[in-house]
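First comes one chain, alone, set out as structure tokens in the form predicted on its own.
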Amino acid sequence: MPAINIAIVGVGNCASSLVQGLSYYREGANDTVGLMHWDLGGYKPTDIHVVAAWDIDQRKVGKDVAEAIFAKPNCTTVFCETVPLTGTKVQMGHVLDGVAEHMSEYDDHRTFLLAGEKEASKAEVVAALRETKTDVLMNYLPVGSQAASEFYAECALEAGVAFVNNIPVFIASDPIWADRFTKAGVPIIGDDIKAQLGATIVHRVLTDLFAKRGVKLERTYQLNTGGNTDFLNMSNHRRLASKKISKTEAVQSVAAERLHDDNVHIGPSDYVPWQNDNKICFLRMEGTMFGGVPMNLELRLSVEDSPNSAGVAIDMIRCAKLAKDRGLAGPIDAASAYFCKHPRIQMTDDLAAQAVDEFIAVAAE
């Protein structure tokens, strides 16, 4: 199989810990464990490829990728300390509301914009990624950044390149975005990507379990802390709400009945600043149970964030290529359901999964 060309907004966390995991897979370390799938349609992760890259933080702009996934403020954890040079750059990017106005205010993050240096023009972005010969464009920009995740999906639509959006703004799950990349002929699996196992998904199988199971969900929470710059600029509360939006969401879509707004609140609750990259879950669900007899449960998860995500991410690169690869356009509805919070088309994990497999079956022919 031919590579992936793929190009990366935003060199953070998550980035860090999807390039260490290509070189980690890529060293001969054991596939049967950290990937959902090793052989996906005919692609390996050893057929991935950086080969551009954009960020705004002058700590990382002009360093090949594999350095600048090191720079600060990223603090995943380290788990491929030598990962070779990619020969790829970080350009500078477009700003917009990629940075929250509150981030000026903590040390690390004063002086991190590049001072007085040309932002790249949507023309600058389209011709990098058609000469670069990228496939598909991954969005791991901060939470509530709409502009500038339109401005890359503007891109992608322009240079003919797949786009997946990880963040939780709505791009494949709009209707006119939707339209746009159908009529465009460019694929795309969004919105907002589902840990491997994260609190998310273990909050939406628990409530389907509680659906399947005759059990009445009466109520839940789902609180989160964490600290890394996902959780610092999630701080500010009017970048949150799709963000909260997109995690209520794939809970209410798999319950029996939707719960009322009182009796559900789910989303980031506190920036920790020691915690680093570790996520810490605080999950509780209060039901009903045969004879009207109540229940409760609760759950304490603690994960690191960022790689939780970096082997779903490589599923939904190679999805997005098998899609390219077939001609298909607009949303790739089985993908989005499967491995996003906030699909076009919601769907239970398992149905989801079934649509999956069918999905690179039919790909692969």
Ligand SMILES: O=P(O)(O)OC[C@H]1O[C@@H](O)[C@H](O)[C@@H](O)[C@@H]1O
The other form holds:
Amino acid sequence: MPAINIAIVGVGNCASSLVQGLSYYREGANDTVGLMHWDLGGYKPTDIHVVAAWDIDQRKVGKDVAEAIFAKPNCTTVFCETVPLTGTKVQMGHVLDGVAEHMSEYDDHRTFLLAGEKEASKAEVVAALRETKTDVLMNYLPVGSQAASEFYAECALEAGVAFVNNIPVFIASDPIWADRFTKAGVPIIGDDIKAQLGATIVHRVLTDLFAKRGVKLERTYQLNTGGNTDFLNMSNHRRLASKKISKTEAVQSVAAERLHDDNVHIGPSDYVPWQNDNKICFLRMEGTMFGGVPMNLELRLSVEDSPNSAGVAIDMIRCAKLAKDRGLAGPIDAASAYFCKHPRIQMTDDLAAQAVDEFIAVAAE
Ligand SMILES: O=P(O)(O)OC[C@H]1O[C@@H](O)[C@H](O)[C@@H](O)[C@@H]1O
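Switch from the form predicted on its own, shown above, to the form predicted together with the ligand and output its structure.
Full assembly next; the chain just shown is listed first.
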């Protein structure tokens, strides 16, 4: 199998976990533990190589990706200390609204923004994608980066590179963008990555269970706290809107009956700096069961957010490459439904898992 060349936009915690994972699995340790697929349609994690990367933070720009992933403000757990140099240097990106809160507003770090460093133009990004023979572009910009995500989506379209939209900005699920990818012959998977065993999938599976067992879900909340830049960004409500829509729709879409807005509260709830990349989710579900008798369920989930995302990203990359190999274009619906919170077409996670397996089997033929 040939290699899969990926480019990364936004060398934050999620990118750090992904790149660490590529080394972790390359070293042969724990071959398959923590993966949904070791061999996905003939592609293994060891086939993935980072060939281009963009960021806008001086602490990362100019460094090899293997070093930039450990630069501040990244704070995720280091589970692979020795990541060999990739030979790929982080380039200055295009800023627009793709700037994290800690750099834009109440900010000690503004100086780290590369004043004087020329921003990458669209032509330069497209040329770099072509020169490096990038197969898949991973969008890891901060939540709320609408314009910047659209800029890189445009670059992917022009370069004919598959686009994986990990963030809650609506591109794969937006009919106009979906149509543009279809017409350009370019596959896209998105929107908003659903963590391996995160708040969304747990909440969805339990909501589906209520539906299947005939228990009427009356009220629910999902409160999340964390201390990474994602949570810091989301303390700015302007950047939060699409994230709340994405997370809420992910749960509403599997409920037997849509809950009234007053009875569902799902969102990032608070920024707790000392938590760093540890995310804690508090979940409550209230229902009515046999005989109209009430019940409730409470759950607390504690996860390291970024490895939890990387465990899914490693499969999205390979599905995007399989789609590209097969000449598929536009949103890849099975993969988007299984791996993302806000796909164009929602499915239960059981059906989505089955649809992904079928997609892999057909795509690999
Ligand atoms: O735990 P959930 O609800 O699946 O959400 C997790 C993911 O949500 C994404 O929006 C974040 O950018 C990721 O950092 C995170 O891993």
